[in-house]
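Encoded as structure tokens, the following chain is the form predicted alone, with no partner shown.
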Amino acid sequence: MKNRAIVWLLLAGFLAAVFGLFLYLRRPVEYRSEQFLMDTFVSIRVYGRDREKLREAVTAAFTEMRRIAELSNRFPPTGTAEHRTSDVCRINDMAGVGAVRVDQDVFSMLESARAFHDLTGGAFDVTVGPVMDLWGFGGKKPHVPKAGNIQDALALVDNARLILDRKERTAFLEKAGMSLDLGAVAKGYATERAVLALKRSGVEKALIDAGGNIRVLGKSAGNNPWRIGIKNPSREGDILAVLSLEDSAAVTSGDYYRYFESGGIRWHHIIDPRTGYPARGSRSVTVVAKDAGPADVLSTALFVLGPEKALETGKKLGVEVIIVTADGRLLYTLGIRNRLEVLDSARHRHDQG
């Protein structure tokens, strides 16, 4: 009986040693990469069985969004090849003249950002190059314009000045001098292709994080949800709130990605159309949909709207919204409640609309 005993626990130990190493050599396999993209740092994190599909895949991905960086970007300096390769700065330079025949995804982009002018009264509008421009933050010295000129760059604003063919796949700013900005569009739209292409290749989980733009694919490595902090504005490296996120994108807008000080105010780049001015009210705005594409242009565009106006708007388009406010108060819709951890330290309260 003793023998046997010994035999049997023998066998569960060497079973158990086998299931192990079963498991140890189905783990997933993890590759992550970064590239210096759209005036950030872009990581993309995937994960499978085999280490070089994943490595070719994350390639896909990049090579997908820096053509999207390629086609929307509107700083290459005039004669240069990637001036010539730009969409935008084309459009740009042929403001008041002449249509321009556009790459698909950049008409896609300029359909998606005139839908959202209207869906949120005028609070987004990428006919606002001229306005960004006088402000400087394209470039190493931004600075407060003057009151006349951002009025005088203000006639420049025009959503409905912006015409685009569908048949013949054309744009045209009918006016000279006018300019578009898609700083506000690109990055998510780019981060939606970046997802596409890693879903071509097979790849089931993944995390791209594009400075505040995050879209994961499936679930975590182990198989939950993936957590995603909340910055809080007013203390770097404080987190305010930890988010539960499954295939779908939380794209973040918030007045300490890029700003200066001048005369005691903070101004930063989240300008509202309307004014010329950056938008008040709230110090951050997070949007949580499937896609990054309107998740990124909402971020923008309920940021300018303000607190109130920005919870309202979110749950008409059917989106989640955590806000931050200029106070120092965390707001969010209803439906985002059971995947938000806020923490103790956060003063907070969500919607009761």
Ligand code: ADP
Given for the second form:
Amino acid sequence: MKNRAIVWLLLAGFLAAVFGLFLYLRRPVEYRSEQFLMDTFVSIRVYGRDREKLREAVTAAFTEMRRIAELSNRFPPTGTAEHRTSDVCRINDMAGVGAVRVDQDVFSMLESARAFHDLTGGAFDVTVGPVMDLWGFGGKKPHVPKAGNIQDALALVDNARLILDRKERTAFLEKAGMSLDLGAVAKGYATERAVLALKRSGVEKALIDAGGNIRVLGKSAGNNPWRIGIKNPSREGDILAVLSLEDSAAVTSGDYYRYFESGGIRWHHIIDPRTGYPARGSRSVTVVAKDAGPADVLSTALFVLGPEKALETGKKLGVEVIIVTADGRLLYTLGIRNRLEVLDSARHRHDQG
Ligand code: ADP
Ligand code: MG
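What does the same protein look like in the form predicted in complex with ligand ADP, given that the last one was the form predicted alone?
After this comes the whole thing, all chains and molecules, with the earlier chain placed first.
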């Protein structure tokens, strides 16, 4: 009797071990890679069965992102190969002179930027280049410009004077001195192109993090939604809420990514095109949507609009919005509440929009 029991036990143990080995061999492998692109670290994490295939997929995704980055970079100096490769540089060089034929992806970005300019009453404007140059966020020495200079630069900011010709696929800035800045468009657009490249390579699970632009494909390795932290703008490393995300994007614009302090004031790089100064009212805006392209554009646009208008516009456009206001409250659209876990540290100030 006793011997029989032992045999059964051994058999059960053996089967469990075989099953365990089976699960172990079938578990998805992870492949990760990181590159510095568009002024930020971009990381791509993918899961699948075959490591070599995953590596190839990620390489293809980065190649696509780099192509978009190079086409939209406005900083390479005149005379360099990078300058000639950049459609944005070519458009800016030809401001006041003539139309420039551009890559289809650049044209799509410009059309999308125009649409969101109109949808947000001008809060979003890619012709903000002259004002950005004054503040110098792209360079080493950002500083508060003279008010008169801001007024002069604002005279050159006007989306209506960016002429797009769909048939010829050309872009033209009508006035000399105007310049495009795709800083709030390119990252999201490139991220979505990267997702396409991954899908083409058969990848079903991925997480792309492009400096606060998060895009997930499918579910996480454990087949649960991915969990994304909403950062506390006031304390580095601190998280206010956790967002469950599946097959969509969560893009954050915040005043803590790129800024300098002067006279006790934080001057950051999200500019209200109506004033030429950094937008106040919000500390961070996260937009949750299917596509990282519109989510990127909207996170900047809604940041400029301020919390109340941002929630209203988000609802109107069918995206979810999470905001940390200048006075530290956490606001969000109702559609996100089942996917957002507000942590205790933020609970006392949580509120719904
Ligand atoms: P991050 O680059 O940190 O993700 P955003 O996506 O919000 O931040 O983009 C900010 C960038 O967008 C700025 O550096 C500038 O290039 C550009 N930008 C700033 N204000 C505006 C605006 N009102 N409309 C369009 N683009 C803007
Ligand atoms: Mg952005």
